[in-house]
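First comes one chain, alone, set out as structure tokens in the form predicted on its own.
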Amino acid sequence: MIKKLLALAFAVGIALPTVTPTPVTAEVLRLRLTEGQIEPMPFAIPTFQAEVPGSEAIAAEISRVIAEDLVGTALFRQIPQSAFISNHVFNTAPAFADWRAINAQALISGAVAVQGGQVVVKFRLHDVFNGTEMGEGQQLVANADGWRRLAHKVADQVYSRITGESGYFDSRVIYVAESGPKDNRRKVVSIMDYDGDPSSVVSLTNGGSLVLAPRFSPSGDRVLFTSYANGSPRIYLMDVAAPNPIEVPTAPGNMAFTPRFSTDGRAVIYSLEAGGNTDIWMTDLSSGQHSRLTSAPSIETAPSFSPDGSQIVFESDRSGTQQLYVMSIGGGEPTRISFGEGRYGTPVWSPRGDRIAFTKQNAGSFHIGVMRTDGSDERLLSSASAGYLDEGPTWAPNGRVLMFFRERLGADGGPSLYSVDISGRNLRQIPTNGFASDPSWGPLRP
């Protein structure tokens, strides 16, 4: 990934919604890479001030979540409050010398008011190194039970203004929650915040039938998944806000599976088995019109669109082993892009458009990897130890992080969710209540 200095500029201001940002000239701060390792940027975040009596608990929780979001990237390091020399009061000028003395490079301050069923969060970001405030600050408002989202939104803005990239904290993940014995596992399509907070988990199906591979729509309001409700795999669609699954009318065939939305959300691309042959089809959700995209005596499956919708990547055994191919959505001969040792599957295009993530099986081991869209620069990001399998990558909305599931083999084994940076650093387990598999990372929420 990055092989040189990553410039992190505090040059963009944070403005109130009705105020035009005032340009701020700031000296560039840098994260220095040493032998591929990033030295995390130290930041200080005093507990947000309670502007209204009774707001103290939520103010402390919001401060905690913001810090956890930033630290979880491994790009930032929180300075403990026990090291603080002074206590910063929101809306006053920071004593920058005190913050420099403890080596803080960024200072995040804020205030919280909970009243009338709403929570109001105000925050400011300061460049301690340059002794400047970054813009005019910002105020966010939500219902009282939406305080976690406000914390994620603040963290997203801090992350974005320091790295120059969009954040990914105010996003959700669709996955399959699993419970029960391995030979009779109950599987439920569920949704949660990106960090696995248990209070955010909602079940979207009832567990009455086997479900597989849920996939978010580009707007994050709908979900596709494969279900065996009628005995054979078929594709179902439901709204996240009002989950009532309905079967998607596909082209005639025995089995339909591995669905994904088109880039504009108007069509579904999927694999269809008919007459002993499996090809990739697309169905327009409005007109019901079906289009056959591949026609070969091989198994073509797991299609994924490029961000501009002009191409798809999929897996096929047309060369004799499971490999990755790219083709134009308008048709034509697919181009093979995987040529390393082993087999490749479950490809998914990065939202940035520059890379494709995949599962690789080689010499009995399963890995998560990425390559450029022409197959060059292949890198493995995870390597499961003996007795484990890594599968099913999905991209964060900013293309910086991947999530996947790691399955522990054996009679008492099961899958868990993990995330990893595209550099292969910062491998972390995502906490879930029980086993979890098949994640799909949704977009940033509005």
Second form
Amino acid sequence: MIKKLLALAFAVGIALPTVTPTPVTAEVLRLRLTEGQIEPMPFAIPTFQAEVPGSEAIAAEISRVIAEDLVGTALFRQIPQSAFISNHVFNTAPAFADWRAINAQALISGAVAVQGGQVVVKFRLHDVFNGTEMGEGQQLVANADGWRRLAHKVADQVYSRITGESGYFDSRVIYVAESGPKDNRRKVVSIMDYDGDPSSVVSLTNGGSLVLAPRFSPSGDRVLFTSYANGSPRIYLMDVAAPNPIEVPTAPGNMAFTPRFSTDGRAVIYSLEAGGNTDIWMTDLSSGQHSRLTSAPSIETAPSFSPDGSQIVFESDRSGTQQLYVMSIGGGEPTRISFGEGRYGTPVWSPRGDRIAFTKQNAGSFHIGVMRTDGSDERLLSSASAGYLDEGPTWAPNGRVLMFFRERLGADGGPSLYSVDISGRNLRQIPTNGFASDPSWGPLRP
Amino acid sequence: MRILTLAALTALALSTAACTRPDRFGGDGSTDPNAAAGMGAGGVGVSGLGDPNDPNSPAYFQAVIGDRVLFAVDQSVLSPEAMLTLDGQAQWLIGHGYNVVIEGHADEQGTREYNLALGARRANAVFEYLVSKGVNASQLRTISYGKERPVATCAADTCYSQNRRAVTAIQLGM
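Starting from the form predicted on its own, produce the coordinates for the form predicted in complex with its partner chain.
Zooming out: every chain and molecule, the one shown earlier first.
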């Protein structure tokens, strides 16, 4: 059962003695997400206090998840509690000197109350060196089983206040869970929290038919995927909360596959094959109207919209090998943007609009990379060693991190999910129960 | 990009010829039961194949005529040897009324979407060839499994070459 938050309220301005903000004299605590950022920012997080008896366990868990979210970015470093000089009582003025002494630059404090089936989290963030509070204290409320989301939301707030960019911790990933032998793999569309937390995993299909490449809707409430349920690949749509797949009527063709939502979520772009030739089509989900976006004898597939909805990027082998092209939705000739060595596929437009992620094959090895939308500034973020394949990037909601799958080739091999910062740092495996492929990272949750 | 040399292409073509040699039944390892039963990745029923010694049986079609043709890396062009196999398939299919699904497949060294499209190209190459040889197009349907259903699972070209295939799968009970 997917955890639902009945109420997730941001009640800003917790009642407390008024504290006059200290005038900012030194440079404000700020972590700029630029190329140069190598040294993680040290932070201290005293275990959140239990405001009512019996809240201690959840309070400790929430503190742990907040710290894990931040440390997982590799932009932050947690100072062990054993190094703490003084205790901090939530809603009191921090003894900044004691936190400076252990080189904590940020202090995250909070309190938790679990009662009446609800969990209430309050937190504050302090800039230790300036002796100031960053932003206002906040209170967040959820059903008791939604405590993990509250932790992610606090971590998103901390990340956002310090980096100046939105976070990505309170988000989910749709992917394909794989099991069984390599020549008869069972594939199940599944959903989980961005960090792979096992308690968050829910199966959305039953494994009875081959399913491929699920894609989140922009608002995170629906999923498109390819299924062989009716014998031939077709496109299906389902609600994440009530996953009953319905076939999306496409333009006439033999196979319809690898759909994605348009930026506004109202249309589907997909690959349609007829007579051995694959082109890109778009179908409006409410009117059912189809439009053909490419018309070439070559393979055109893997389309992805720009966030402003005006362009798509896709791959085509019209030049002889897979390369990336950008075209306007209004029509016109596609412009090739990939010119490096090798072949390029699975392009995905960044939610920030400034970059395109892709899979690259060159000299027998597979990479995940990013380039600007005009093809310049190509950077490879991952490099699969011999016997492995990297494929299928998907963007974190803030466009700072990519998730993809790395497949170990051969009879006993299989895919696992990884994430990597667009700087190329912090390559990490996302824990899953068994093989996992085709991740699609959803938006920040409301 | 992977480039096959002319020598490699020739070698591949020769191995294709060996695999689809009409007299191979009872010969090399390619006639093992698993290979013969590999008639459909779609979970199509495989009962009632009949006796492979009976020239009218689907088992004969699979094992003796040869139900699959192989392709070079990233190619959908039919080799002369593949055409020879398909000539045999066409002749048999014209004489038997079975419906057929032509499955196109790719090896795992490619991206998922592209391999689906590549498999469709391969299936269509077989479709067009069979129709050109007189098979009724209404008997034939194509599908691609991309890299989803390998028959050989090792991470070497000995396996990949078997996976770059189009399989002509007889539909039973129709």
